[in-house]
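Just the one chain here, laid out as structure tokens, in the form predicted on its own.
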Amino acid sequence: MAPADPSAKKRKTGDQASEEGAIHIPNPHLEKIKEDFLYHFALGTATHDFPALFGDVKFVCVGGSPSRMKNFISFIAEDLGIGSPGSDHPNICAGTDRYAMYKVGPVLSVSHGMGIPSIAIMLHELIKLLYYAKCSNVIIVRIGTSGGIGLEPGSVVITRQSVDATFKPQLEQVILGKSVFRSTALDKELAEELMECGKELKQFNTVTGNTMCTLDFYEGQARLDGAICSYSEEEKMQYLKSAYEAGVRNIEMESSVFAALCNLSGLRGAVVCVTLLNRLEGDQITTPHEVLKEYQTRPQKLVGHFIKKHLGKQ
């Protein structure tokens, strides 16, 4: 049997790590880098004052592409009522293309690309950016698409826990040659809070369930309308269908990273993802571009709530 993580039983470095609420960094070799550069923020310790520009931060929002976390970012800065409407929000990594990160007040809106590496690369940057600017009790929410498993499209799915394609709640990482498997667990308050949001909200069906975390789009997904396909349509129904039972309520391609992250780090993690289609009914997202636009901010709408709740802002 694999072994289980074994930083996951050291997460507390250094002095920071004694502090309520604190980010911590399982990495004893980051204690001997002076000088610390994060390539794809294009950031670094010797050329930012982290704790200046990212010491408020309280909330991180992370997403797929960078358009959605500008807009993003534009939302929640009307929604709280910071700076003017129309107002530009620079791209804090501007000096590089990997990545794109804006900032409004204590609200961080960070891309992270499509799939488990992608998000991977920005994650351990993150968690080091948040660690060197001294940030404490910081909420992270994923927001982004999903496909649905017995849901209607538009649907908003708040992830109680990430799970594999065995349905296990586990991601397994190869490091030095060996697999080792980390837990995908995600906050449990976290997830009930931001689901009182959703009722509140009234706007669209939200609901909770696992979510599938898969390595591609295609025949990870059970999907019959990629290049390869090595499986019956009867195989592809009676997997989904077993999905479902396992509770699963949606697939996409971050969230057992991100859940696992999260752990290792001390962050309360969140994932909410709008569904665009129902995979129980078909494999091609073939709804108009404009209602998919409007999906695509229920998301936002909902973890927009939930941070107006925590600032006192409603």
Second form
2 protein chains.
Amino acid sequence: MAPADPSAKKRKTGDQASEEGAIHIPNPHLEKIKEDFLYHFALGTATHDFPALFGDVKFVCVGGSPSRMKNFISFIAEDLGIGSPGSDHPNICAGTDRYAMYKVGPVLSVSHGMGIPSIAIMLHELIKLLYYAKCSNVIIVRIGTSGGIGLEPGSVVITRQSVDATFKPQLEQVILGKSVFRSTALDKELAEELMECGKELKQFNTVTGNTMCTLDFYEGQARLDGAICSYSEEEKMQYLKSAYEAGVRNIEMESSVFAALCNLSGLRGAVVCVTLLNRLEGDQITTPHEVLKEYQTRPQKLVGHFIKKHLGKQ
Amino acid sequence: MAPADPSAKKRKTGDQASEEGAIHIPNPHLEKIKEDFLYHFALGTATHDFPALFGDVKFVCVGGSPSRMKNFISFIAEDLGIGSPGSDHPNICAGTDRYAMYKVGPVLSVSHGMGIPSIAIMLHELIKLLYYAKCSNVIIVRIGTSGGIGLEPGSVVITRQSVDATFKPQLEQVILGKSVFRSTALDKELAEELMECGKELKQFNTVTGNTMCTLDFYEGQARLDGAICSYSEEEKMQYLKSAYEAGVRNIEMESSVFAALCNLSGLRGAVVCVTLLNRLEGDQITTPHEVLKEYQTRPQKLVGHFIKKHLGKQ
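Having seen the form predicted on its own, the form predicted in complex with a further copy of the same chain:
All chains and molecules follow, beginning with the one already shown.
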């Protein structure tokens, strides 16, 4: 049997905190730390006034690519009518090249690199940042890219639950050498609200589905075109079809730890990814660059619409 | 019992290939692909002449941070006396911001981001790149940063073997939903040769030891300063001391898959990381920025010395 997550007891507190809208930090040691340096952001409580810099943040959007997250902040600034068009948005994490961070009004945009470990480092430091800034009622959305299963390329998938490579809604987290399993369920109401936004926009195919989160892009996602492959095309297709039957509509590499850390910190989180290809038809991403670029704006447009609705601008 | 790795049978061929110095690709499907687009490098066999661009590569150095890998190429160009001092080295992967790649003479420098999934994507595409370029006798070294155990900060650790969070020299790789375990042993002779370079340089403390590779920076490395922590300081110290007793001298997040993919493709690989702090004394990296910057040049200096020796320039 899977051992229980030692942080699970504290989740109750997390739920209470979430009702009040505050960020919950299930770590009693943090109280003893006088100064906290968020190393991978190059930001510290001793050198930066977090409440002044970030206290008004209500929406955090995260995605793998730093340039995409910079494009997003320009897009949302224009969309919300904040700042002058074409004005440059400085990278708040300019002291490091691990992540890039941009802010406009109540919206924070942060890159997270590729894979569970990379986004996990970012989220630990982001959750602490929001906590030190005394933010409340924050909604966080991952706007990413993914491989689709049985969907036309360019479709946008809003994740119902993130599942692992055996289609279970859980994340295996190794703590002091022992595995604990954490829930990867996401906020249902938030997913429904985002789905509603997709329907209102009517600009591209938007669906809800399970998202498979893997630790590897090639063998972990049953691709035939990596440097190493030990299975046949039939075995690949069988695996992807089993995933489809388990409700999986897209595959990416960050959603499980995103969901798990949202649950533990009382953040309302959603995952909105565009599919760049249909994995039942191939492994390589051969769509022209310009078409891919347009696809990548789709989650941004959907989340932009959602933010405007929340701010009463729609 | 751990299931055997299905690629293991092919490793024999890999060893033979490695004897001849060629890159081995244990993937029969690749023969059928007419054009291969290395998506995360934005380089393709249809648009780029790989043998002309990369055929002379003999040394590949990889590290997490793109700016550090750019600094490395400038450093090695000057050290080898190739190109004019201060000249700019263009990013070969300018078409994407997933990774950065630089080349000078026989040396390729590539960034890989943070964590096993991120470096694994890069390595799959790098191994294919070297294969298409018909490279032979390539040596690959990860020059990175890490947390030390029981070493003074700034020490350089040459990895004997990469071990997981239970101190076993293996990588769990999930393929089609099933776990296989791969060896994370590294090239012994290469490690010894690098250790010899450290002794010759005499500029900093250089040791050999096991390197623990984790999937998480905070809970996965027994830190007390993440957003989430469910264990006590005593439990943390006990875990780190057990790691030390198992021969672990530093902790990072990429070496296991690096070693596993080197073994499968017949590449000779080494891991050379500087320690930024002593984890028995704390979790936060509080060393001044300028000191950290100097620490980060140490693996570069060591590997620079090694490359010069190999090229008969020392």
